[in-house]
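Read the single chain below, which is given as structure tokens and is the form predicted alone.
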Amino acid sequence: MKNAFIGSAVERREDLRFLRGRGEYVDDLRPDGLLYAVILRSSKAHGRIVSIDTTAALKVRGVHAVITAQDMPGGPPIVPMRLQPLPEFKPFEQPVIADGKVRYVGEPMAVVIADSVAIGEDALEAIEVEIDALPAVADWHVAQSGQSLLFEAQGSNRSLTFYAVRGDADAAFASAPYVRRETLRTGRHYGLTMEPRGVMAQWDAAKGRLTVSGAAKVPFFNRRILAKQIGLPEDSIEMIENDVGGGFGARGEFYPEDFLIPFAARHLNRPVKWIEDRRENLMAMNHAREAEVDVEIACERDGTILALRGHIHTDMGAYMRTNGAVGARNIAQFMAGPYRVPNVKLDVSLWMTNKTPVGTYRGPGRFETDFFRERLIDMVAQDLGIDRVALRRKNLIARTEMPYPIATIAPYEHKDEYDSGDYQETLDRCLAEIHWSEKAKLQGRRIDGRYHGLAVGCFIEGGAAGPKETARLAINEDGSISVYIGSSAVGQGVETVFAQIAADALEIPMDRIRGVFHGSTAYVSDGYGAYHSRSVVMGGSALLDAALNFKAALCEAAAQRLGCAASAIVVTEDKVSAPGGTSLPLSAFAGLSREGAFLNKKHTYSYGAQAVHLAVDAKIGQVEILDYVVVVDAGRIINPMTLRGQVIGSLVQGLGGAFLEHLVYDEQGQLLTGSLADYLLPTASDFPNLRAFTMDRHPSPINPLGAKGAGEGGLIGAGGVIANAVANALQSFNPDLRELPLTPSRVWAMTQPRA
């Protein structure tokens, strides 16, 4: 009987050490001779640096160095783009430390290395900085005006415009019997992690070797960047992935500190550690989500969608760095979502402003564009007098249309298609689970002083970014098996799911898999990390290839020692056997190891539907979720328990973005939400009534596991569904609902008479 760990709700292996307090984070590391780094950050949003005088700071007892741009021969290195590395972005990339100009509050200007953080902070106070202030570019409207330029040599604050095209949208609009045009906005927020960022670097001068702890998400790529910047061969740098208190797309990208701390360690030949405090985290880690659209939809009178057309404006902050363009690109390419939209013409302008640079945050661009699209669909349904569910059902892409090509994005000329699925199934299941037909009579009704609202929406989630992932299997001295993987762990449970995949591939019990080792650059020859919901698809498929290579090598080695053909060898959970009954324990082959890889240029697409029943207290603008249902089809499911956790966790983040989270700047580019007293987050008691259902009816045809990425689906649809449900509840007030987040003050304002 074959193993069946894949598909089983196996409890997470990694949780026990966390529950017992045995996780090891960067701040737990304290090697001998450790020094601490603190960073002087700009308090001005925009200005020219006249001088940075570190004389007094260097005299503070316990200070070992103060590093500025002047200490870097040839000038500070630049943080490059990791994804979409287009030449247009080059002039807008960030130096690792301010050089001649500051462009956002929080930009590093100097690094103090001291015996303690407290001493370093005292030294920061002694650094004298003179900056000639320049007018701040506070939002994309100011950026568009060109009154103040972040990069004068470029002559514009627009770094690039992406174009998403399918069919002939202009022709469709010219003959369409119904058109609606709207302006919609999403607020700025980010993937706040429990553990702020941290880096520790150690330089071994005798061996010419640099060890960097605190790697996350994409350690191999970050090693390539650092090696080039610091002038070392890649194999002279080891990036170590410690436990991470959340990633969410932001943690683990290459930031200025990922160069500054290794540079300081090498400069002083001492271990150096930097741990971000929460204020730094709010002002310096990648932001996301801020976008505005001016979009039109064209339909037949029966609700058949003909075309989407419009302009999108995204606030990129002060610099283009690593993956900052992904969200903007995704807004345009995926605005049609899971619906059949034959004609698309969208452009998205990437505007530079004097704010913290942006990057990816779980469901980048998709959260924003789902709000835009789903809100627009409800408006269309109301205009045309069509039931909201019927309108969606009419336009959902059919199973028979798969694979379904979507809009092409340019520049970068990226073409894509949805791989498989039946979108009607998940919609039907969602409606049934929330009892839509019974609750429909509650729409807009006032019961016990609160207005009830319902909404439903459909979504897709992209996954499996290539081009490659690598895995390795090895036999330990006790005959157990170790798994090494190029994917990273950022809380998604990879140690458990990879053990399930390996156990099934080798047909051994899971307890024979001694450990799953991930992320660090010493484990496999190459790796690509954890982003774009890729770990299971890419890493798991690489693991299947490694298992084939491993079993072939083991059979060959056993055949030589047992005197038979490799094809005659039988491998069981703890031994290898030859005809005639002779055998050897697996421990006799300790050290045998084989690597495998999976190469892929296509994406998987999970999909699903969400529905909510909520109640609004119009007097105070308070919204309570009474029931929320998410249904996801994620192809072949490795572990339904961890998948459900991913869906619920991402949904809570989506609800935080829909109701609470908002990074606010004033007109001078000053961050006004610089603490968790101002930047509100969901708590455990805020959203208790959330339910998730997972389906595996339609495996992906593009990988041997049949799996699809599924770490973001709960979040993607939340903004649109919540907005439509609030509008539905307050329909008697004819609310002007075109912007997220729906804070209590905004909800209350919708119920007030308009001037």
Partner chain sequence: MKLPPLEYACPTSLSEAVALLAAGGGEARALAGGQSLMPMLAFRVVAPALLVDLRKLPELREIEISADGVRLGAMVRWRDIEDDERLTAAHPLLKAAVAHVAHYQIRNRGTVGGSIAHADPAAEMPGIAVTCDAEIAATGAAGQRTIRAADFFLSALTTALKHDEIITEIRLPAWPAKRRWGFREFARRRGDFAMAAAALFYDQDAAGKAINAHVGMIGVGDRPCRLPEVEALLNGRTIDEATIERAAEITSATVDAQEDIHASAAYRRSLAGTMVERALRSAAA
Given for the second form:
Amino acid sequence: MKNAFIGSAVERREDLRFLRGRGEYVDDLRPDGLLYAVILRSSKAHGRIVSIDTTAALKVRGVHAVITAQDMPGGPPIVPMRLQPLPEFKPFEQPVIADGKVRYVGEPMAVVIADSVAIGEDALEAIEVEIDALPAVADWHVAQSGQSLLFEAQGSNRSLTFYAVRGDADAAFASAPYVRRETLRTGRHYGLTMEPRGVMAQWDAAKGRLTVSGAAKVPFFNRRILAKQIGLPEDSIEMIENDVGGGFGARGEFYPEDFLIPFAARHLNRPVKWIEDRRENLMAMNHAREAEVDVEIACERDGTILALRGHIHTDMGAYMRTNGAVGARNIAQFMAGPYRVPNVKLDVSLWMTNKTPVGTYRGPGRFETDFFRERLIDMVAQDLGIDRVALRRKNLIARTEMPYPIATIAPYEHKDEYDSGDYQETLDRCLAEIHWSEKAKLQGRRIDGRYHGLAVGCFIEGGAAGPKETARLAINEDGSISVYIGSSAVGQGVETVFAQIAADALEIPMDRIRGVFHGSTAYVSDGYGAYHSRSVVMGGSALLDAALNFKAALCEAAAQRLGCAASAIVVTEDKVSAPGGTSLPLSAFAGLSREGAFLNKKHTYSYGAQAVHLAVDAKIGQVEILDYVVVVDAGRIINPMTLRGQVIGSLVQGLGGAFLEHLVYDEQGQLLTGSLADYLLPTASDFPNLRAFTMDRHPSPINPLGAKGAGEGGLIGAGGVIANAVANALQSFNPDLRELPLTPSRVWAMTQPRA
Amino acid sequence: MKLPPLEYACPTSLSEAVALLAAGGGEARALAGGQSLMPMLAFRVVAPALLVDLRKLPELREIEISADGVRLGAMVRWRDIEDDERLTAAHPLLKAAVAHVAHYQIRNRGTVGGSIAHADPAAEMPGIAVTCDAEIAATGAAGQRTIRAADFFLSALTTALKHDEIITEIRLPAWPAKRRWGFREFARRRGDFAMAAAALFYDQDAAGKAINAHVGMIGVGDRPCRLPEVEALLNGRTIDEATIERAAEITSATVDAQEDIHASAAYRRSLAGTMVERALRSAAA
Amino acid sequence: MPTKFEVNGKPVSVNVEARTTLADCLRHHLRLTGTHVGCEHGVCGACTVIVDGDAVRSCLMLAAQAEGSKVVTVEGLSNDEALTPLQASFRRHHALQCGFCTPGMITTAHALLSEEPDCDADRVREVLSGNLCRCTGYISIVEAVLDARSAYKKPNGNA
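Can you now output the form predicted in complex with the partner chain? The one shown was the form predicted alone.
Shown next: the complete complex, the earlier chain at its head.
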């Protein structure tokens, strides 16, 4: 049979348990003898720890232990960087518990282990902490002044400067007929997951084995870190991935608690569980996005972009976390986006501040840099009197230029290129779907008291990070087949799409694929997880390789038993058959199992365009989205339904970042948005008019599936498109729009006379 | 975010409830719908030793409409107001304002008495009480008393209620059928607390001029308030565009707005004016 | 303190600290872990259950306050044989991804459609605005709820 599950909108397998409330998230686990961990967090942004007195807390009934840095011989371990682990970053990495100094509000200082969370919280109130406060470094400007240093021995609050270089930007600027320079900013927000983080650790003293539940995203890598920190061989630790209530880049990285809870479990020889509460989540989970650029663009009079040049400053928070450098790097590397920019010279300074450390959030650096770029392009169009669409068209990289080399980043020097695509196609489709030519006449017009604005922008989305992924196929006792894979589930539906891929590769019905097991370290020899929109491409391609190996082994085994050549064996549904009509059920081969892998150093680049039509009530600064269209070409599409889910879902996160979500700090480094009443997420009534269109015209040439990572695109373009449409709507006010998020207060201010 | 240690009592009479609060000596708190109190407990910003649940006091659940006006029992939920068709005529301003309160699930438990006692400056019900000259009836160890809404709200989350007093009902004066009214609110998202809201009404004399103007402001300043300067402007005038614009200007000029994480003070002043302008326009339409 | 109420049609009796919320009681004492806790301060809606017919946030209610009530959780709106029409509609419309907010969406939507089977898209959006979802962007959830309305209409066509 020839299958076609790939490309079909197959309903998800995961849904059957989630819809009945039968998912199993880490807080649903409750082994016998379980104790609960609660964490004392710093209430000061910056200071020296004078003392932590736990005497009274230890006397609270039901408290078993209070752990501080003092309990860790040799000092608390450091959480190493996972991505871009440069030696320059080492001094800025985070100890698992505050050691001598506190550097942000929310930094762990002590762990209370108690019979219940409530008792643990009672005990928190009994811990006496004395902190000698130091001046807070509340933003990158203060960091740059050097008046107060987070890491005194380093002599500076700058952990590193990256450089993005292509061609000769200085020469291009020297002779350019048109140059514009702008300062633009994005606000701090984060990849809040609906399920807060959680860790549960169980220590088997007799076997010397540690089992850690609540793993997500990159369990194999995190096991490596934990093994080293806690002094156990890797194979003595099992990381178990339960159902995961959202990832978005933030969840599943190695955080301080990922050491503290296993440490406590081993220390007390009891199972210990910690579930982050929402207040903690806002100050403990990786923050993201806060950046400022001082950037120049050079163009010909006809709008041909010649060069980008400038300085980027990112607010890293207090420590360099596992993937903290990714966003900063991406801002520089992808500022050119889908456009032909022959000369680039950007530097990115990574500033340490007294705030929660940053990490990746879906579309890291890309959301920011797409806002910077698309805003600049609209400004250029206005200056030069060129139609906004025509200007973009002129500069989009052409299909014939693929693969297209992009700026390299020092000190990495890794060369990267866009793999395939026709960027004009998605732009055309986007303009057609939003009826651009008819609606363009509404630009800036006031209708029934509201100003209408339109904007369009183009984006690219990187995916499929290497180096490797592993998959295994095995025959179960009943003859069904199980898939084991190193990819992780964070809610994106991998159990369904991997079953689709496996069924097609084996040419058997999907219901013969009994289970898709992922994430936990026990399933495959090595795994790399879920980040950089890599699961489908990397895991899926590994699965194709596993399927080849598996089929060969099965045919070989069947040929021996049925007495024919392996090449003559036919696999159908639940049996293998030889030419003469003899056959055996697959259950006869129970236990047969083969692994496969996919190695990859290149990235896929899905791409697309976004357009919006919105109306602004200028008197109150309220923006209503009347229509929003996203078009994405993702190469070969495995499941169009789940892809659409990724596009719309990420788009609304992007709109959250454009309008609502903002982590606000005061000058003392206090987080002012410490609840969901203050940190505003989009709700069902905020953005009802969104449409997504997916295309599959240009498969990726770099993997056997032809697929491209496509979990982030909706988000990436949102900030730039929204900003331009609001600016266009308010064009009669000559608005000063250089910063996100666009709160009503800020939108209103743009309509007021300048001071 | 677990609640602090506390005791719970569920009395079956008002006198028993008052006695429990009195005995608690400030360490006991009344629990109505709990939709504001429970989050405060979860954040441990309050830690009473005893919660006195009012859910078994059915006499506090009545909505009574008479020639004297509308009497809302303290335990009347937002949902009850939403469902009561009589209120559309008996107090349209109340009904319009309550439509902005919180979300579906909260509306099934949140109560008018709880909201009044909580005294959030951006909440609708305290604003309606102040705008409409409501009376707040309370019973305590010293007996019953009635407090004018204008005297009840002292500042954000602070009221004239004594620790042993329980709000029993909110009395809104009678609503003439021909009264002109308007309510406009702007919040960051649907169901959020108001960034600013205007609640207003006026009657008209034989010549069509406004009399008895009441203009209330919610979400600006540390408690809901009336805007006497705006009311003075409206009284005796025809509510035309010029008057409406002037009312908005006076509002912006007189409200005491503060900057917060959501908005600048200048924005809030302007927004307050715009809310009055739009509420007036709908009243005059 | 000892408290008796009914959950999903069965009487239950628990003895919990007075400070225990209904959400924690359901999850940790009654082991009904389908009800999720996402914020504990009444904003996210993941803990929505139905108490005496009304959708409420179980994190904003003490277990003691449920005394004598009838509580329905997502488990009580499910069966082993097949997805209910509401659940099937969620699946068909891809109205869930990570599944964490889903039980609260199901309980809220069930309460709404049971009372208002003719509600329009705006009403669905208004009601669901009390339930946060971080994955879907809500479009598909609203579509799923609207599409499930027919299953809640009385046979004679009236609500």
